[in-house]
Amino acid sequence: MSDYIKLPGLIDCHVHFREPGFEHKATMESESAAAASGGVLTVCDMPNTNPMTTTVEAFRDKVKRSEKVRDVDIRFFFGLASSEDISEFKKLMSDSELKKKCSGAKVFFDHSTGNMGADKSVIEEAFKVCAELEAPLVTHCEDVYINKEAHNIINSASNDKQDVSLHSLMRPCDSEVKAIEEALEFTKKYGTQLHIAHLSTGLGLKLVKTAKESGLKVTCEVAPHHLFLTVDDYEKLGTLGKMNPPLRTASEQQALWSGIADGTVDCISTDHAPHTLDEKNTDDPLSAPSGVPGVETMLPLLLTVASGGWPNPRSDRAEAQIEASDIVRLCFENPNKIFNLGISDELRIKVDTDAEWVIKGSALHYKCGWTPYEGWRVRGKVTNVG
């Protein structure tokens, strides 16, 4: 006899649906189908598309494109990579209709997919303006100088260009920690509402916890790939395990689960970032694009842990504890509040928590056709929406 629970339609506050400009990887329609299949009925899409979402015109175009999607509510972040972008963001925030579709602004401390890294003066201006506009500011926290130095050291010391695990050394934990320190300094200076994306380190979490205790308006999210994968998975995954920030050690993974348990972590969001298999399977692994899909598999991975299991067959179970009520808090209540989304909890998803199934990329709804969780046995299947 199956055991069913009802949850509010989940919110994934960090996705890359790739449209416009990269429809060969994904479209709003394909990835929304994946999201809905996984119980996610609201998403917040990031600005590194083509054109980048850094003008009112580009933002309006995305909103127009999203109107063809019926099952998932798509909101959008506005990118801040230059002073001109910040001027455009001010215009957007004065438009009452477009503002309803805006989750906030996004600034990259270093380049990631789309090369939207901002210099320090623009980063500081973004904090100042977002505070004035009372808009949430999401930060991709990796320090450009530490990354560059680490990249040069690894390149000069290693002749093994096929070792994708070097990616984790080229974007080290210190890079994230340094960028978080800088972000918190700006937050303290301007009173900005700061949200740190895909936090991946224990020291980063400690900084956030201390900042919260001091009264700063800071929140953070962690991603399923950092909760369930570590550097040990590179051997099996190769470039399918490459993302920014990169995979970390088991001790860093455990710190994230501890951050969920003590309430430091506010959200779990996927950083859903599909690329084609052809793009991933390059002859130069370190040049392969960073990012993995995840919006359809987040809920079953978390429900597997809630049932007392552990989905990764290649690793020992982390000291991970989570319940259905925690999933609601982390994947609905908190993102709804942080980004002022105004999503009602009346639209429910029905989940068969006893349903066991094996994740297969070919059976998921992603246009890219693959998953880093291939072959994992999980529990929990969405059976109905409404």
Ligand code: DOR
Given for the second form:
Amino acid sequence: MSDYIKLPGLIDCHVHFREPGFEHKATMESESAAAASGGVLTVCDMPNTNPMTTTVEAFRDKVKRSEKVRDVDIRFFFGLASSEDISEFKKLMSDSELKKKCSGAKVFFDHSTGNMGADKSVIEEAFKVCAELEAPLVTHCEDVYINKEAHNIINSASNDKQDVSLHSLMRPCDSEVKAIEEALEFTKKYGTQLHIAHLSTGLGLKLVKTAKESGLKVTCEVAPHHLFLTVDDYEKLGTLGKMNPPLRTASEQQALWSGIADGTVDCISTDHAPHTLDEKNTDDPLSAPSGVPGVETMLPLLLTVASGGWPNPRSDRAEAQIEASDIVRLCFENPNKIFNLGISDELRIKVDTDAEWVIKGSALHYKCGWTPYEGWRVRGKVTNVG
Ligand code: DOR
Ligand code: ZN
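For comparison with the form predicted alone, produce the structure of the form predicted together with the named molecule.
Shown next: the complete complex, the earlier chain at its head.
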């Protein structure tokens, strides 16, 4: 039996399409095909490419490259890692054409893939300038000092340097919480419109909830890998389960689902961050690149939950609740509003909510050819776009 629903083409406000510079991992064309096949028709791409998207020239080049992509509307974040980048951002925001393609600025509180971690003074300046320019500021919230300390402690205490699950201990929950506290303080000081990327902890969510209640302009997103995977999945996934922020325990996962239920979570976005299998399969798991692909599987995973199921065959169902109308709010209406994207809801996708299928990396459109959800049975398939 088939049961069709129509939804607006989804918006994924956090992807890494890797172009230019890392076309061996992914290209705008390959990942857009994957996005469209997963019902995502608009994406906001992150600045950790090569060159980094921290100059007007690099931004213009990305926009030009995106013009050859027909099936997906690609918008771009501008990276702020130094004071020169901030001057460039001001220039970009005074260019009315390029500004239309800019979804906001991105600042990393600690290094992640691409080493774009910014100094404290640059971070504060980013909050100030984004407030002046009325641009949304997206933050990767992990505290550099807590991460460093945790890294050193685990490194000296552990005999098994091959155990990738140590990655979660080296980037602990309190690192995210501390960085969120700081980000909220800057938002309070300058009135910046703050969006917290890939929030992964219950305490982080609590801070956001309280900040919202006190009237601060803050929103947040969670990623499917934190909703569907936990530290228990390292055993099966190895480095394919390594990302930043890292996998957390089942109780943090449960907190994210509760944040969806109580409205604290504003968006679900994928942090689609492909690396090749060769790069992931290194002899030194803890130095494998962080990031997992996800843009093609977000909707079927969520629809599986909407149908009352749970796609991870290795774990018990979290207390998870979501309906199609929530998916539209979290993956279309809210990102559209937060990043001022002006995307029409008239471009629809048609979804067969009864179609059951098994996720296989080789059958997805990603250039990297793998998925952390290999072999999972899901319910819900995009059948048509337009
Ligand atoms: O896991 C991650 N991968 N986290 C990031 O912050 C960056 C991303 C990437 O670009 O690979
Ligand atoms: Zn990211």
